[in-house]
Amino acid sequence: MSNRQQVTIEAEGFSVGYDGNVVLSTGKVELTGNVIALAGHNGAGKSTFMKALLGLLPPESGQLRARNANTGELLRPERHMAFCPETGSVFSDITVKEYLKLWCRLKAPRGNYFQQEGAELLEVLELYPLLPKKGRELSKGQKQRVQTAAGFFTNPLFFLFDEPFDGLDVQRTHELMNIIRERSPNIAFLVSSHRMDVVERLADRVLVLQEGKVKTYGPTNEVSRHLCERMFVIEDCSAPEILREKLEANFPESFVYQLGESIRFASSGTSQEELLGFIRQVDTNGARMSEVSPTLTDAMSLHLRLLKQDSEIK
């Protein structure tokens, strides 16, 4: 067993809906990890999954729950979990300082915990200038930072983040990643994000949702392979831009992009022989091609492209 805090997410015939319409149906899931990422298109059910796991949405059927993988104990949302929603949830009519103090009185050892043990987190999240401001004066990103701090002050075993990197610049993204990494020995995380470049560097497990159902889940490299069976890098092209355009036109069920002078080609059906034969017909420079492992960014880009094509056909 890992020496880091791990959780096991379990689902058995679970479904949840709004106004009688089922919007999330998981089937059977058992996934253990330290930093678990939730991925999927807009409307795939990521926020619903988190809210259901927190017990905020009554199920239509089955169960969705989390266990402490290190001890087997069932995690209770009110005792073991923290949640930072995409928009933050800071009270409008009290100051940030009052909000954090109230939160610490409810969940932490004492009201001034955030100014003592939590001082470093206030510094990293740049919250000191925000302490005298009221909730209604904060931007979306500022509210998220306040709620992030409030969550950590409760010392949870399991922290659920909904789109924490949305709108963050490179520096703030790096800082938040470091905060998660530094605390991951004692806290497990469930992170919903569209930022696959960040997810790949941060998460040890990924769960992909598609139209309210579980598409795939597991270690990051296995999920990438499941979504993208073949990944090729094409180099030494005579005209990379032209080759990329022709590949896109002739292989519509692929994801093709140019990276410098090379081309990356993601597909779930194209064989190496078929692709190489086409390249030799188009390129006059004797382009070289090699098969590589897909990144999660490559795999999700292909997945989303195929989803878009299916929706356009429907």
Given for the second form:
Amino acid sequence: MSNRQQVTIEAEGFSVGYDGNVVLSTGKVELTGNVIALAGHNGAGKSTFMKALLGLLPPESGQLRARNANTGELLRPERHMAFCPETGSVFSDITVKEYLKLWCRLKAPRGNYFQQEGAELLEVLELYPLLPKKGRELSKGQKQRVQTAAGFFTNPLFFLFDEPFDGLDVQRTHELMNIIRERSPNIAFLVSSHRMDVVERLADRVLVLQEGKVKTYGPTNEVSRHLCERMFVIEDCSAPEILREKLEANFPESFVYQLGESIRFASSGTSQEELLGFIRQVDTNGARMSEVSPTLTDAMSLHLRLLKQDSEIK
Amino acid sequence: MAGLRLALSLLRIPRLFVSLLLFPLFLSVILVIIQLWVTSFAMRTVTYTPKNLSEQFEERQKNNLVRKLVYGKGERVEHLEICRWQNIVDENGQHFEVPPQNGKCAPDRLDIAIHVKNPTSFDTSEYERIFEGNFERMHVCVRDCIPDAILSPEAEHPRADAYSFPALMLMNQVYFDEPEQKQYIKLFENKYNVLQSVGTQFFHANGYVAPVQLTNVTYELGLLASIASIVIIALWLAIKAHRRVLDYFARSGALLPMVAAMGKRDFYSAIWIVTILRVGAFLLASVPATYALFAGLGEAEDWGGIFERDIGHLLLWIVCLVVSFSFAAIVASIADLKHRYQLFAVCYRYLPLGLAVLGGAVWTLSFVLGDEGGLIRDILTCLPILGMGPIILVPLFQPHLNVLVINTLLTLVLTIWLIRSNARWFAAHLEDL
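Output the structure of the form predicted together with its partner chain; the preceding block shows the form predicted alone.
Full assembly next; the chain just shown is listed first.
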């Protein structure tokens, strides 16, 4: 067992729906991790999954819950969890200081907790200049930082972030990742994101949703392998652009992209021999091909491409 | 406990204290005061007897507000000086008019003038009767006397022009002045005597525990209007508080984090606590004011048959009224929320009102029917929303207790069903609120 705070997400035949349409149906899931990422296409059910875990949506059937993996205790949203929505949140007509004070009065030991024990977090999140500003004067990213701080002030065991990296530049992304990493020994995280490059570096477990159902879940490398069985790197080809175009045309159920002079080829069904034979026909200069482990970015790209093809066929 | 902590924490933020509690409370109390003022004015007006009407008129003659504002004292102006202007010709052959040089006709802007073709022979007796007591001088000339109030009785279309607000007010005193008022009091006296001769009218309609009193019901109507308005304002405050807090959280994106952090039950408890504080503060301010007004108006016997024998009947009526208005407000609010993106969504808001008016119309028409009318009225009064009109009028048209009980129970059952059947939708659309 890791010495970091870990949670187990458990689902048993859980489903929720609006107006008779089921929008999330999980089947059976048991996933333990420290930083768990929720991935999937737009509308896959990531936000619904988070709201359901927070007990905000009444289930049609089954249950979805989180447990402290270190102690086995069932986590209650109001006691153990914090949540930062995609848009962040601060009341428009009160100052950030008043908003943080409100949160501290409600969930922290004292109203001025944020200026004492929480001062370091204000520094890290660069919130001091924002304290006198009103909610309506803040950008989306600033509101997210405020709500992130408010969430941390409640001393949660499990912090749920909905699309925290959306719209952040490289520097801010890096800073937020650091904050999550620094706190991960004591807090487990559930992070929904489209940014697979970030998720790959941050998360130890991934749960992929597809059209309201769980596609796969597990350790990041296993999920990548599940979504993308074979990943090849092709190097030393005479005309990489031409080869990429021909690969794309001939292997529609694959994801091909060029990185400098090399080509990366992700596929679930293509064998090494079949691919090598095709490359020899197109490129007679003796291009080299080697199989590598797929990254989560490659795997999700292939997954989304296949999903798009499916929907076009339908 | 957590709900109370959230409610108090919200109210400790000055901006929220003002918008959630202080401003709506202030507005509601103002509305009740206006309503009470209008009600008491209307009640005093319609409860005049020829005697107190005369007394009031005499008092107004001695202490007239307009004259107090214009001249600084409210009494009638003692004498109206008639100043007939004369036409003279100067050394250049120019014609012009001058007032009599008697020391009493120096023109003033607050005088009144009459423009006529022949000032010397014009008969002013009717105008003296009308304006006596309100103006000091009346100038009669062809065109050169021009104070702020000018009459032109010989124009093609007779007209009166006022060139200042005091002049306008003084000219309009004619409608409240002695000759006209005396005629009005005479007419009133005749009508009053007829009413006294006939006596209080009672209508014996089927289905009511007591005959319906049709005359001398001023106090009942006043009380009815006051209670209904207090109930309506209290419900408005309650529903608005709910929407206001939810809107406030939803617009800022804080709704979901806050609900998650507090737990649904505590979060909604907090909203209820804010709502109860709003309504409670309003009732604390408005109920004693209403009681004080009605306690000071009329004697006990003026209250006629209004639940005189049965305080339980009165309480049941108030409960029934509150339940009915709550149900109507919840129907309107839910329909409005669920369908607000549709083109005619605003119509849903007025759906209960429309149904209540329809029920009221059928109820009124039922009186022209014979014995069957009683049964129709009873059934209609039992029905939620459709029976709201008759329910409001219960102090006048007192149905059997069981009719009120059935209406209350049916409305309560429907309210619970409505809330339960929509709970899932609201839970699923929290952030849409």
